[in-house]
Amino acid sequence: MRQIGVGVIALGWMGRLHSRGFRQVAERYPELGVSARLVAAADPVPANREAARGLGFEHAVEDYREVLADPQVEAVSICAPNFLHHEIAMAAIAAGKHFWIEKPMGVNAAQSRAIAQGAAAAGLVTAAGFNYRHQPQVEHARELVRTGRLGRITNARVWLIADYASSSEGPHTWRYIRAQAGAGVVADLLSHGIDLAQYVLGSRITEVTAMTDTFITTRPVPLGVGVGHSAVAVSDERRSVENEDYVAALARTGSGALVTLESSRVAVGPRAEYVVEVYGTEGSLRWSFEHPEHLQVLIAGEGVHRGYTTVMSESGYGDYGRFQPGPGQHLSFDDSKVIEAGQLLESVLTGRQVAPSAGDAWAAAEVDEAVVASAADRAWHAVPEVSGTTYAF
């Protein structure tokens, strides 16, 4: 079995998730004949470096440059905060390391373009963290669209509504600083919706108009460092939130379909209401991450009832059969990260781009930037076309 040495940069929630994903590849994808060797992890936070031992890393360091300089590391995961993505990714490219990077790939489209073009010029394979597209029912939805079962696609709705920042007493972290996070919920959640729309419809978003708002304008300064969205103690001092909490957008695709997009990080009620609806001249479908094993499908002319049929997940829908032995179960958020890890290692092994690419992340970043610009001037904005995507438009 071929071993591929990997390093993980930043061992917060996402870095730990990447690490566990790598460990499962040999089990879930035995036909690849490949396993991940967890060589090194880098994180400036002592507690995160301590966690590296339990995750199976051979050693942990403070400086990510040590991971990139290690000749035993062939590929790296970049799980640091947004404002470090560009610096670390460009350093990985210079070091000749394949990489798996979380989205948004940079704090703006220019950074994302530099990363995607740099990786392509260096002949590196990449992976981007668009994990929702790996849900089996999303893959099945894409197949129904691509094979014409729904007829001509007329419109779609995609929304990602969450409550992780709904408390006004939640700590003011880097996520709320424009220089460090870039956009707010546009980059954090809507980018997933943009990817889902383009991936399922098979057509790129060409123009957008949008509105945004910031509903919680100040947050308390934290007294410590948390992992992911975990709670930490806060002080009495408050700082201004510099990016948006909510976004609603209208979009057109190259195929002529109309798309509505919506995201919130401050909704009170929905925890992770992530939904895709697609409408065509011969049918429609609906998928929700709250019940990921279900796909609601209606195809005109099939059956006498004008209502949705609930199609359950089963082997043959994406990578479902690698995780569950029988139909009707669901794949978790963590499982979808195992799929990404497997796709990255397959890409490294074969030299063929299998995973969602840095080009896909660049494509989403261009839509993100057009959305933010439109919200500022209240006009329609064209979305530049990019290269190096895996969408196969």
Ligand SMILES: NC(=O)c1ccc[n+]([C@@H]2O[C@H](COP(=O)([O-])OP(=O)(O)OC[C@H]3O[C@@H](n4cnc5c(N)ncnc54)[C@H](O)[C@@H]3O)[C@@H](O)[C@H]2O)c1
Given for the second form:
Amino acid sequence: MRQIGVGVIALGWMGRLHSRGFRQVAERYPELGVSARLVAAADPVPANREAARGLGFEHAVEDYREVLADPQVEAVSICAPNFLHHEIAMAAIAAGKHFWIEKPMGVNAAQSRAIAQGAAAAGLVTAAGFNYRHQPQVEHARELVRTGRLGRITNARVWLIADYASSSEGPHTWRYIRAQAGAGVVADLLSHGIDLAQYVLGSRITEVTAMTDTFITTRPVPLGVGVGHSAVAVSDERRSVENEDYVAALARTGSGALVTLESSRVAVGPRAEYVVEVYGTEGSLRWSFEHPEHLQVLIAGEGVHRGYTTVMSESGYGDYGRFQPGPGQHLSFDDSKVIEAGQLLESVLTGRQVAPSAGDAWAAAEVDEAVVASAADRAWHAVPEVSGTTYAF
Ligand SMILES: NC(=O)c1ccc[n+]([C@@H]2O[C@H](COP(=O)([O-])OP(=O)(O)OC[C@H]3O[C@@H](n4cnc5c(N)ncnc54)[C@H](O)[C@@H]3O)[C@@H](O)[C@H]2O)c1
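Since the structure above is the form predicted on its own, I would like to see how the form predicted together with the ligand looks, so please show that one next.
Whole complex next, starting from this chain.
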């Protein structure tokens, strides 16, 4: 069994998930013959460092540079707030560490480009946090598109509508500061939608036009620090929200499909309604994260019914069989992080890029940037082509 020493930088919501993901790889992917050794974690918050032992780390430090300097560490997870991704990733590249980085990879396309090109030039493998790709029914949807079962793909709709910021009394964290988070929900959720569209259709988005808005324009200053989107006590002082709450975009892919993309972080109602619909000349499909084990499919000429049939997950759809021995169950958000951890370690082991790559995250960042530019000038914007992506068939 080959052991790969890993470090996790930041132990908030994602950092803890990455850590648990690494721990499961040896068991879920026994044929790889690889296990993660959780060497070190870094987080400036003492309570998070205290959590490190329970997560299985040998030690925890305050400064991420110590993790990067550790010769026992071969690969690192970068799970800090967005504005630190570029600094930490460039330091990881300089230290020769493979890395798994959360989305959005930088706070803008230039940062993302520097990270992706830096990793490629250094011969490093990467993983990017596009975890919805790994849902078995998303993999099955991609397979139906790839094999032409839906005919020529004419159009697709992808939306990620959430309520995590729907309260105007929610704390004004780094997520609402443009220099720290980037383009609000465009960077946070639309980036997932862009990756899902490119992955399922196997084709890149080449041009976009978009509208954006900020519906909650001020938020109270927090008195403490939370994990992820959790609530913390707030003061009476309020600060301006500097980035987007909502985005709607029209896009075209290189394969000629028309795509609508939409994201909100302030919806009152849907909590995490993440949906992919694909329409082709011979059929169509619909997947929703609210029932991830279902894929609604209609293939013209097959079966006796008109309208969608619900297909349930089973072994053979993506990595489903590694998690559930029987059909019809669902894989959780956390399970998809185990798959991503497995793909990173397989990439480190083989030198072959298996996981969603830094190139994929750069591609999403270029679309994000074109969306923001279009919302500002109300024109169509071409999306620059990038290298190192993995979504093409
Ligand atoms: N893939 C997904 O679906 C998904 C979901 C949620 C968040 N994310 C991304 O993950 C990243 C982190 O989000 P989160 O929700 O885990 O945030 P979080 O607020 O829960 O955690 C951030 C952590 O970073 C730590 N930190 C701050 N400065 C640091 C430093 N200098 N060195 C090391 N650690 C530092 C904080 O102490 C905190 O523990 C963001 O980029 C976010 O966009 C991705």
